[in-house]
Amino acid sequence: MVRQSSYELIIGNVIETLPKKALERRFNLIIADPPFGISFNKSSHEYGSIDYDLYEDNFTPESYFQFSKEWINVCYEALTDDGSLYIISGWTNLQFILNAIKTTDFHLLNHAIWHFSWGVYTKRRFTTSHYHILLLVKNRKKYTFFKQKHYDEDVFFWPEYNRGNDPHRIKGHPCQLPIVLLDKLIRTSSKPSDLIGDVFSGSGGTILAARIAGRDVVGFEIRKEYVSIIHHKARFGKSIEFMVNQSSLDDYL
């Protein structure tokens, strides 16, 4: 019989809903996708939809690097000892997470690219098309990690799978990552039954991506008005069989 993994959606503000949650049983692994402090324009690109409903987004340099060392602290401490956390982020504000990760224990053991071949259109710079990926760990010696193929490297790139077509999208939510992307995280620094914690959940990609998996997941979001789209796009309520390995995921999604 597939072992059913467990899921739950907690919502309120991740600094201090995750500590709580960590006191019943820490996590192995976090995701953490959190806002770029970029200021979304509601007139750009599918933002300016109605099918989309933004969130807050607006942060001075000094309140972001503030925010960023909260809840990569919180984070730290919810985790098991040889637990790891992958923060994804744009270019924007980077600085201010490396800045912020400085304050704490983790160590950075990779910073990876995620390539997309997409992007919104410049005339005047090069278009953006990739997001900065950062592993961290607690204990350099010991931590969980799979490589998914021999020659592993650190740059992402799926043709098929991108911020302008990737298929698994759904309306509702401005920043979605691609279930691919979320499954090989998943996949590389965690094991089956091991608890993730989804934390800036937005759409819930990494809570289907954690069930298929066969991995017990948590998400955290302080946003209401997601709560529906992170159960339609995680499939609450619906039975998810477990996948052995990332090949056949196209033919589960």
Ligand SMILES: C[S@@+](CC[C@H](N)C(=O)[O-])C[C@H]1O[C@@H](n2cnc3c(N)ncnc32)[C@H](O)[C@@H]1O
Contents of the next structure:
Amino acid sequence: MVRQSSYELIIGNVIETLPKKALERRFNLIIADPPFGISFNKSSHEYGSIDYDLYEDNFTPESYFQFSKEWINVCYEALTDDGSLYIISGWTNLQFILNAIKTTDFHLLNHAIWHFSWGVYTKRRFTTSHYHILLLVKNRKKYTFFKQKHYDEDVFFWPEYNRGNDPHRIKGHPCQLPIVLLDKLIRTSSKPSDLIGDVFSGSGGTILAARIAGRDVVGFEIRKEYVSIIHHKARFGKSIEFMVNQSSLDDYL
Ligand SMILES: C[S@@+](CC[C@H](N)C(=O)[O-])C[C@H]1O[C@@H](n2cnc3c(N)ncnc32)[C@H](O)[C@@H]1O
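Instead of the form predicted alone shown above, give the structure for the form predicted together with the ligand, please.
Everything in the complex follows now, all chains and molecules, and the chain you saw is the first one.
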């Protein structure tokens, strides 16, 4: 059965906007790719990328911990009782995120690694080529989990995928997650009728992935400068041929 999924973008600070939106309907799954808190600049971040507009990313360790505590608690309240949260993070400020999680009632079920193949060349240390992906649930006895393969390991790697051949990467945003990754998280931890929250929308990749998977989705982004990028990438106003029963994006890309 094919159903039209609904989608929406809310501009503002997610710590304020998410609780209001959740009053209408709570979220079954939230995907969070928060600002890294590493004060990146164009020369240090994303080797070779020039066509984007940076967002505010200045935090002290203390303020990053406080910020993480606030938004993770807000996510907890906005989720259904059997809901799940994925947090995607680099390693630099991961300790603050892990400590912030400890201030909540979330259960940490997985600490997965996404290994990617475009790390920036370094001379005197190993090249960073991974992100951390944390799977948190509110109720460890009741949550959605559809394994995507028989032996679904906690290290994700798409050898055929790199930044250069991502068909959904567009100009304008510095850190875009691949749709293959978001697709996996959405199909593993939600059902077709579920509502997905994309709490740090960025370029809108999670909105697009949710639409392709036929899920309802609400994106939250603080910078209005990204509205047109999100509309473009997530194809606002255009119908999307989605694949409710498909486990891989291969036929779509
Ligand atoms: C790491 S990027 C997300 C990238 C996204 N996953 C993608 O694939 O395009 C983080 C985003 O969060 C936004 N942001 C930062 N603080 C926010 C807040 N308090 N509320 C909502 N969005 C925020 C930033 O402007 C930035 O676009």
